[in-house]
Amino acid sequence: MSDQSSSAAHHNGKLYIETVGCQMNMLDSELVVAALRKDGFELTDDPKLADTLLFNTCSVRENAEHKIYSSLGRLKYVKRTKPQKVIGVMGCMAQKDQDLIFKRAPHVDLVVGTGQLAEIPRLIRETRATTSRQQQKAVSLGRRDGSVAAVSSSFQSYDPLRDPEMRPTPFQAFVRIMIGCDKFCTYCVVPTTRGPEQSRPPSQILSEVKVLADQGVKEVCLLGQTVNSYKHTENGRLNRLSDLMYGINEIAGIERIRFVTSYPKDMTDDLLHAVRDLSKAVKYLHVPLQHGCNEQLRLMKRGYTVDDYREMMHRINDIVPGCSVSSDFIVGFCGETEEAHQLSMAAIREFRFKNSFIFKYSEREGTKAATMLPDDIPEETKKRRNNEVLAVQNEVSEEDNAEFIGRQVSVLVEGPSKAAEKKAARGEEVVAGDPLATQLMGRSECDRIVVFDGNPRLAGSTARVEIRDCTGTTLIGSIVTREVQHGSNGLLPIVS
């Protein structure tokens, strides 16, 4: 029996994939799984059952890397007793660490960077085809390893197939419109792990969205590291994100269009006009401020000041009244004083963010901050400041959510709430006296999470919900009517 047939006899076709990080990683996993299904793989959520295990990684935070190395460590001895298992590391950590992964986890078979994901099916087949099990690596060029054109071409956007089971819900899908980043913030590894900024052709994106609409997708989320930097010249015409949104707005079946993540200096008026005027555009923007202190922003090399951000917020509020804005904040960055920390909390109070994603600074190898700026804030101080910023944001969120009490909002129903799913898993009755009802969740047109009781069959439809209570993160309401959509006229307007 040949090596190939022998190894194939031990292969059970079960695939396990673990994904950490951002929405871009979630999309990458969806596409890789779709490609592997064509090779006969079946997805399992139990790593013990799988003979092929992939770990899609993130390098933005140190904790994300620790989590992956812990998962790999648990497989060390399993590989000794079950050598037929193929273990692969893909994504940002694979692109950044490369040979270090093989050194720390010698039982790993594959290391595949963000720009080489299309190679994964072939690499798995080749790994399993021989008994020698030579470790294989497929990564893109480093930013200094060639010309801009050569480095860019080594990072390929991988968007050929879709796997509905990997989506957030059957009715929502991510669509990558660009890859890479050229901002080079001093704390960030993304320009290294994702490569130069490159926008996809609008015709390709529109074709992909039409396919998704035919599959029943109602909401698309357009992805880019700095998504509002999108620009692509096709057939002699420059297309911006606003132009792309106008095209998607015409696609039948699509009801909502959102996009993340935006860069403050690229928030142009034409994009804000599109958010305001397009019936399907969600009235929500994720635009990270990162810090409320100009000196910290300068050290981060963010390219704007708090006054610049304030001017942007004034334009958002003037052009798109009622639009919600969320942010990211880094606490404990190099040299952060107590006064600077207080400025971040003041910014949250001033700009009234819907929510903020708050992170303790984590020094990342290969960034300018790691080589030029000392990580001089004690961990305990970082934890305290993280909690204080979070408390201010929660206070602001709850105050602003309370303004919705008594109003009606239009909600795209995603399915059972997390609380309902946990109760169902324990076999508990969710709503006393009504076996058909459960607690559902969805998002309003300004991206606020809404929970209410209703029939699970409402998932994927648009409902009108009256808000009667709230928390800092959630609006709580009761369903008023179920809206039946005809054609592609969009959703009912939010009452604000």
Ligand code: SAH
Given for the second form:
Amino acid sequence: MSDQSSSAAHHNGKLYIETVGCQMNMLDSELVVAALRKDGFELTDDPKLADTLLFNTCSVRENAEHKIYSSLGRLKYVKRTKPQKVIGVMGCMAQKDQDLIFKRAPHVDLVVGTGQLAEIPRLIRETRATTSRQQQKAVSLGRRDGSVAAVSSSFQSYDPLRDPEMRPTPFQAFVRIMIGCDKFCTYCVVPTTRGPEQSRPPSQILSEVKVLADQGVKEVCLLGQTVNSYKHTENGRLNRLSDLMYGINEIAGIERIRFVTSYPKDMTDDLLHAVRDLSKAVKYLHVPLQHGCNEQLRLMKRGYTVDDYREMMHRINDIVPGCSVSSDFIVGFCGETEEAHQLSMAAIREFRFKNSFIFKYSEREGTKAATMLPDDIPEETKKRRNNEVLAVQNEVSEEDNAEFIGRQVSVLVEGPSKAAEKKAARGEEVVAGDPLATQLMGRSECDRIVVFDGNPRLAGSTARVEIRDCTGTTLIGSIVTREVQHGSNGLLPIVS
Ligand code: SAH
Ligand code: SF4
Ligand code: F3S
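Since the structure above is the form predicted on its own, I would like to see how the form predicted together with the named molecule looks, so please show that one next.
Following is the full complex, with the preceding chain placed first.
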């Protein structure tokens, strides 16, 4: 994030926003910033300069919440000396903790849940208008606080305005296709923090993607907690995720379509056919298994067995050969035996995930697991199991990445790699002997991270890269250029 000027009059001062959590939160922050900029706020990445500070929060694990409470703690004295500053907590923790936030951090002015984000500009205005500084709260209903319809309508999908400068890159954008979750896995707070599952109308999604394409977006990432459960009936016709993808595939300017996160039970053949047949569909699925042991899956209430997952993997491999699959795992869940833990590692070896996110179980108040099952695995054991699962995944990733050595892949170039950015920040030359080149990063069609040397102007274009080395997380290659074929060292990409 950087200081930016906007065309609006800057009558509302500087805004700082800190975002943790998943892609949903990144998108929510983008939308809130867009609305506030329209209201005359100017973005800053320095909290000391800010007149308004917003924290977009996550509750999925305890440490995500700790992080926010310690950031808030640091502001206590700032607020004492500069009481006119507005401090707001938004997102999942705001919906979950509500008044507890005011109790733990009395200097907070605003608490705004995930379903009420549209209220933020008004609430900031009202907070500033009152001299006595009334604390303001806007949250949705709890899952048991009313009828399904009433609870659902208290969570508003918030997707009005977009802010190009808040995106991962200028040519990549998140698009929310659904909100909420109804799966109620026993360990998870998301059904509480994000409310009931609701799919957005396809016409709205398609027009949003068209606007994004007009703004230069080439890759859209469709978001939903269980994105492949998407369904919406419009004009008497049922639309599934596959139907939506066919629609987006037609939109000029869009080159890649991705979607996260998929739920194993809802991985239907129509979706796999769309991934196979649509030229713009990225050949990559994030379908968390969570555990390799049936008893653990049952206690988690995931709704499938390892055999069911295996059947799904066979269909993925049959229908979309070469498709990469990644997963999430929880280690140290209630009653996890050493044998059960071994089964998660066996599953990684069998299913050969491209990568996995591995989490130590964190008991969350209000979930079924917290009420019914003891959090009985010691922290030390959780740590060890986490490292062991990670080591197996790294081994598998490195072996599978090595298969790419000598092959060419098509890469959507995102920009300088993190390492190159750090070097450049220290004033060091990144590519020896070539001041115009830097180390670039992008992703292959199967979502593998690829780094190679090239001109930063290639960002946003598609390049062919020949892979010559790898690590567990990265393919390392050289760009294949027309000039190279003709014997010079120019950097024109072959666009595919
Ligand atoms: N909707 C997605 C996941 C959202 S949360 C899905 O169902 O796959 C992202 C990940 O956090 C989950 O996949 C899970 O692995 C992890 N997670 C969720 N709750 C957790 C908890 N209480 N402790 C540890 N990890 C958790
Ligand atoms: Fe949480 Fe399960 Fe819903 Fe994913 S599917 S958000 S893990 S309840
Ligand atoms: Fe966290 Fe909320 Fe996302 S709890 S993972 S920010 S949906």
